[in-house]
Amino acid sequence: MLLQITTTHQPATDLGYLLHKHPDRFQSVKLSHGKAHLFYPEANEKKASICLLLDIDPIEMVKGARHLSGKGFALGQYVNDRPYTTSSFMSVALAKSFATAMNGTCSNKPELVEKVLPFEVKISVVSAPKGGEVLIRKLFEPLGYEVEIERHILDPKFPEWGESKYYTLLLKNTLTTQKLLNHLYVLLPVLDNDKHYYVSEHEVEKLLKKGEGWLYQHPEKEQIIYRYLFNLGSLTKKALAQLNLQNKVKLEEKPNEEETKKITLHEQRLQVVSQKLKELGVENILDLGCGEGKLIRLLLRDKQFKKIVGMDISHQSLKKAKERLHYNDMAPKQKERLDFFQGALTYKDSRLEGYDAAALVEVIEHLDLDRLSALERVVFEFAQPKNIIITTPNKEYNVLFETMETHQMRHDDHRFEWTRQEFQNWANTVAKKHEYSVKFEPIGEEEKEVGAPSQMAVFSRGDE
Ligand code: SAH
């Protein structure tokens, strides 16, 4: 299937900045299932177009989906017309491709981000189960695209079979470039109404990001997240609540009651740790590798947490934790219960001694693998608070997220990821050494086999 994107505006070469692809350049990206390959059929001051040709490898494909077997998973046969027609591989593909812009940066031009473009969208082919050209429209107009459609017949040499269920698409809009691929990434699988993984609550969080700014205003967002969301009721619910509840929120300009109230992995991690906290009957904390302070901001709430201290390597993340927590306006009391200082985790530092708790939320993996020794007896040895909380992804969870390929990791800064049994054999092992008791927790739903997503380890010292 072929994907082109094409633009008037002068210089049209921008397209390059924008999108991260040299114009002269022909590039290959690869995906689980496939290719991705970018070329630029053309690229002048006034005109350039690029085209993502998308190339899957259909027995790849039923290897991959092996271990979905038994799930509902609709694409386990050879012969489909996955290889042909847009579908969740291209939305892949868009954001392997595009990355960068859809975050929203362009290094070398970032006056362009924000800039309204005209752009022209070809796709070659489209299926629409259920809706045909009705639901194309209904999908696309709203958001201000022109549309135009041509459905293809079955075969040309015997036009007595009527037409196919695909389309060729050309959509028009001026639209940031942001818009534009966030638009695609989420309507395209939508059209056709099915996925090549499981979906699993990450999708949710997943959807709610791509469609900001727009989600919440479209005419057919009940059945955008139901179709995208592979038709799963109880997930199109909590997508559905949590749209409203985002957007509600925005519109009473609570920004900052907005994060806590969106359960997205991260939060439920964050919830879990801070009750585990609560029932350990911990007064002071150290927050080690605090980032933006999202768990302080929880502890906070709390009056058992006498005394809460961030710490982290990174300048920046305790600036924005400041602001993000108000830090210099809060109250005298508020503020009393609260600290910050800057350090690092490799290196003994007696700034951390004498606390109740301290809680590593996704800091390890953070690490190169031959410094989990120093940060081991800078927490264990020499700070040596009662209880240790750490948490970290589980690796085997991985395969469920979909634009992972076989070995890479969740976030270009992790330096490892564990599987349960590596996390348990270390935990276990730095236990013994430095004499404390540890249990293990999931966090997030558990699949079979893989487990939940995320891991939680909590090691206790003295009287228990
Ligand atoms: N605990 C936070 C942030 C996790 S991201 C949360 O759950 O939201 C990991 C954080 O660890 C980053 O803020 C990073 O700056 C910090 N970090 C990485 N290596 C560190 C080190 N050696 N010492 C202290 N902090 C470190």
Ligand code: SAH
Second form
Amino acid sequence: MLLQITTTHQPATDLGYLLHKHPDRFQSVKLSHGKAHLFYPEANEKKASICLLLDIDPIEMVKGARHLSGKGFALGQYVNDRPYTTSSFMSVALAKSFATAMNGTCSNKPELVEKVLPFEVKISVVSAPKGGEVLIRKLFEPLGYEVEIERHILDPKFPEWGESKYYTLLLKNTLTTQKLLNHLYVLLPVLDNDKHYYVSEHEVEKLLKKGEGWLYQHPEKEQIIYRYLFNLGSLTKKALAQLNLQNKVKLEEKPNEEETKKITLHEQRLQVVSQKLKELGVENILDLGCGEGKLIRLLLRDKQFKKIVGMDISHQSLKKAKERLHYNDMAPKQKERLDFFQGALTYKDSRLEGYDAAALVEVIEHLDLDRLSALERVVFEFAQPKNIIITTPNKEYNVLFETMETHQMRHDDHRFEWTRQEFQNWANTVAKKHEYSVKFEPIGEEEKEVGAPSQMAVFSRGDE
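Can I have the other form now, the form predicted on its own, not the form predicted in complex with this ligand?
We keep it simple here and write out only the one chain, dropping partners and molecules.
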């Protein structure tokens, strides 16, 4: 199966920066059932194309697949179309090959992230056994795509056999790279409706993340969710409830206890940190590595927090945070509570001094381990806020993610991930060295053997 993405944006070679794939290099990514090969058949100032070619190992596929096409005859597990059609295999390949782009990051040219570009996507081939051309158009045209469809006959030598369920697609649209990849990630397996791995509650979180900003408005959202979640009614209801909640809760409203159970892990993590800061009675807070300001948005709802400062190394993230918080349109008193500045957590910075608390939400794992000691000195030795909250993924929990391979980390930008014991060993050492006390709490639903998906350390020290 082959997917080709082409742009005529000038210069077209910007595609290499956006996708973090150099045009002069042939690259391969290992998958659980084979490999994905990436290459550029064309790359110049006027036009650039990148191809994603899947090389599925049929033997590995038979060993690990939860479900294969070909139901109804004895050899269906071995004789099927899975290695040749675009399906959930392609979604996994997109996520592993273009993870940074799908998360809206472009370190070399950050201004390109929000730039809409002309794209043409050719996909050979897709299977649409239920819905055919009508379904294809219903999925892509509401998102602004111009759709060209070529349906293949079963066998050119026997035209009387009729047409097949297989199509070659040409999609044209002008949009951001992140939106394009997220659309493809969600909609391609929806067409095929045949997952190659077990579908669990974790798929709900992935769907809502990739569907952020477009799925809620899609006229076929219910069908998309139902088919993406392999026709599982219970998960579909949960996904719809969470999607509606995300788009209906106002900034001034706080989700009640029942709603909290429905929100994504990332939102739950932010709410746990926000609540902990409230319990600590702090008034002046640093959000270190604030990203696009999601924690800050929560903190602004509570009048207890009189000063909130967001710091991030990315100028683009700070700009986006201000836009999403409507900073320029805030009332003067509200704006006085909020400030942003650019900086790195590995360099001493006097602007970090004098605060009641600092929050580092899913930040430390993005640093190389040999740079972690620099962050420790900046935060614990020099800035010395009275309270410090740090969250980080729990490595032990990764075994529950069906599509993750052994030793794989949750994000390509993670430099390490710790078990619960490793995190506690590090935190206890830091606390003792810098005269803090520390307590640990899980974030998310705990599993007996592996704990919760995230873990939190709360450091505190008395007045000297």
